[in-house]
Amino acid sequence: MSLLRLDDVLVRKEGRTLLDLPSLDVREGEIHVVLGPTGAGKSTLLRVVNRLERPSRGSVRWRGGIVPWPAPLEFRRRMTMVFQSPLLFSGTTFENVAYGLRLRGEREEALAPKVDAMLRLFRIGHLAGQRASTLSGGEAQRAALARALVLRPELLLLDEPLAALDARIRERLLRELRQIVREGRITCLYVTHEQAEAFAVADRISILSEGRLLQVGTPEEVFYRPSGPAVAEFLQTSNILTGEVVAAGGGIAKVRIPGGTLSALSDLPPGSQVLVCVRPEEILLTPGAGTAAGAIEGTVTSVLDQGSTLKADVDCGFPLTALVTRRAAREVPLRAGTRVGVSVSPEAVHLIVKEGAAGSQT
């Protein structure tokens, strides 16, 4: 079921396009990530969402009734909003956490069970009587999220909640959110441009990029599956080759690419004009030339050495980058010149019709 849903939201400013939607829907106790690079719309869009920003065109649905402009103190109440910088005010953890409910008028009684159930949810109970001008950078988003949680909200507006944190806390503290929301069953919004986050949290993801939507799907829709080569390339899937489907039949695509062909799970007719991705840790390199079934046979051109993976440039009569890690690489001797045997599984291969061309996506 829809709790909120955009339909046609244009936002312009000065001669600009920041936003334009023709739909975007938020289903009840779900959590979903909205991913794009920096200046992709994605704080526009939340601000929209949070009547902070009044579209050009377009309406904001809740329960499937239209919010009015300005939007009622009743509406604004449903959700709340976590923003990257913690923005806490002066004074203690607890106050800081208290803050909305006093601002709500509850009793004092009541609301002190409510933060301290709250503080200890998030760890930091025992940070309850510190100023929150001494909290380290991951205490104070803690205190933020708690503030936000502690009020019930039907719906949490997250604005790269994480981004400010170095890599260690921020994947500490985002199983923690993400326990805290599912267990909670709290519908979330969550914008990020870090893809790691995206696919850790996400149970959709809407990929935006200048302001207009590509692709909505769950992440192994949309880190598989992408809809065209915009989303595929912000998704790193490195391997991005121009082809034709030659022959298909039983489910199996036969697609000839410049230097060779490769099979593809499609029911795709010949003749389709397809791009053809194929992700670098879907690629299997073995030892020698050809020695895996069904392996065909390159050469390593360049190697990169990432740490925990290495990332090959092979060459196949066609470019292929694979990424390989540390302990399979002991097996295959990755340098310049080396020949390798290269497989690739149909079912690793995705197919996008070009636009302007016959049939549909694979």
The other form holds:
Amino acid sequence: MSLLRLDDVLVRKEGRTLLDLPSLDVREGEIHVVLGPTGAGKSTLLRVVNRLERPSRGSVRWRGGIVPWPAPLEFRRRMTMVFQSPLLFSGTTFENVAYGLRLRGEREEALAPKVDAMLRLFRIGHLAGQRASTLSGGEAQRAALARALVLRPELLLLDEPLAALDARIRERLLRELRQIVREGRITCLYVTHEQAEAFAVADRISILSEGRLLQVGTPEEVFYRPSGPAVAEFLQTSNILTGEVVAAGGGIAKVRIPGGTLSALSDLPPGSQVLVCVRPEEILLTPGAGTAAGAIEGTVTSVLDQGSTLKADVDCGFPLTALVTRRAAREVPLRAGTRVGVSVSPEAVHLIVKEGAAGSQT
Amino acid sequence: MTGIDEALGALLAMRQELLGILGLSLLVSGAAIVAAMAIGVPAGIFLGLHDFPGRRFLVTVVNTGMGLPPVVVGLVVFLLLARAGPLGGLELLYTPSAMIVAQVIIATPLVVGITLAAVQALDPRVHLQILSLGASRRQYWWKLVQEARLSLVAALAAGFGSIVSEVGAVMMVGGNIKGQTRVMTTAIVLETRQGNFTLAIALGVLLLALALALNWLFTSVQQRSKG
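The form predicted in complex with its partner chain, contrasted with the form predicted on its own above:
Below is the whole assembly, all chains and molecules, this chain first.
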């Protein structure tokens, strides 16, 4: 069931379109991640949802009913937002976490156990009496999350809540946050530009770019079946080639690309003009000339060592980029000039019908 | 030492009158700063939060008002309250009320200006965060006051300092009447004119001590509430 729905929302400022959404819905109980680069309109979207910003056009529906502008206080109190920066107020950690409950007129004796429990849940119970200004970055963000969750919001809005933390703390807090939100069955609208963060928590992902919604789907759908080249590029599908379906049958399409052919799981008819997307981690490199069925030959042109993985550019008559784990790279020596076998399974090849061309995407 | 002995002697000799002058100084400037804060803080928050046609002009007026010459304020209030003036019927001229009015006009722009700067200096997301946690309009304003309180104490100190030490306006609209409108600064002017330099210096030292004590109090409050 849709908890929140935006229809035909447009936000324009100083002649620029910041957000243009025909529709977006957040279902009850889901973690809905809005993923997009900086400047995509993600924060604007959250402000519109929280009724802190009035859109130039469009409506916000809550459980089917239109929310007026200005929104009544009771509506705004159904949700709360956590920002990238903790934005703690002066006073102690306890006072910060208690702030929203005090706004709601909660009595001190009822409020204290809730605040204490939430502080313990976020592992900062021992910091309750400490001045908020003395907390570390990670502790402060835990306090900010506790301050929001102690209100038991019907919708939790998260605006890049972990982006300012270092990688180790971010991963730990992400796991804890995911567990707390799931166990509390809290509906969450989570915006981030971090792909890994999005896939770690999302039930559904919306891809937002330049204020426009490019795709909504499960992580699996968005990852393996991007709706267009912009989504594919944003999700680091390094291999996007132009091609044409030359033969089709039995659910397999043969696609001619400059310098060779690839097979893909698709029902597109011959003659379809397509973009061929292959994720770099789906490409298997084998030593020497390809022996595996369907393998093609190529020459490594450059290698980028990324620590746990190596990124190899391979010339197969057409360019491909492969991502190889360090362990796998022990068996396939990767240096510029090395001949390798290249295997791409048809399931790993996603075809997008080029705009203006007939047919449907697979 | 003779000079100091003389000064102390003079102060003791007029201690009854001196207590009256000191009390009136505190009463007039205290009432004026309370009124200036009551007007200036909400006005500063409003100007800091809202954009509307004419806002820039108002901010310019406030900034100009922060450096308003007290003697000009005194002249304007005098003309307004004079018997033939538009508010002459109130018969406030040469009363402590007239002095309070003049001092409110001097202190309010300072309070508005400092409050405005304090509100604008807050991270814009703090405003969204307060509202997002479910604050009503009134709760939101109160939280802004709490978050900007260090600057507001500075506004209080600056405003009070400017009026307790000014002489031009209170002299013009109060008239320096003994036992009625004489305050510390006008008493110093009078004693200097009469050649009682020892007493004038003693009163000056007393005024400085008063300013120091009050600012010590303000600073203590400010630093205790830090963080």
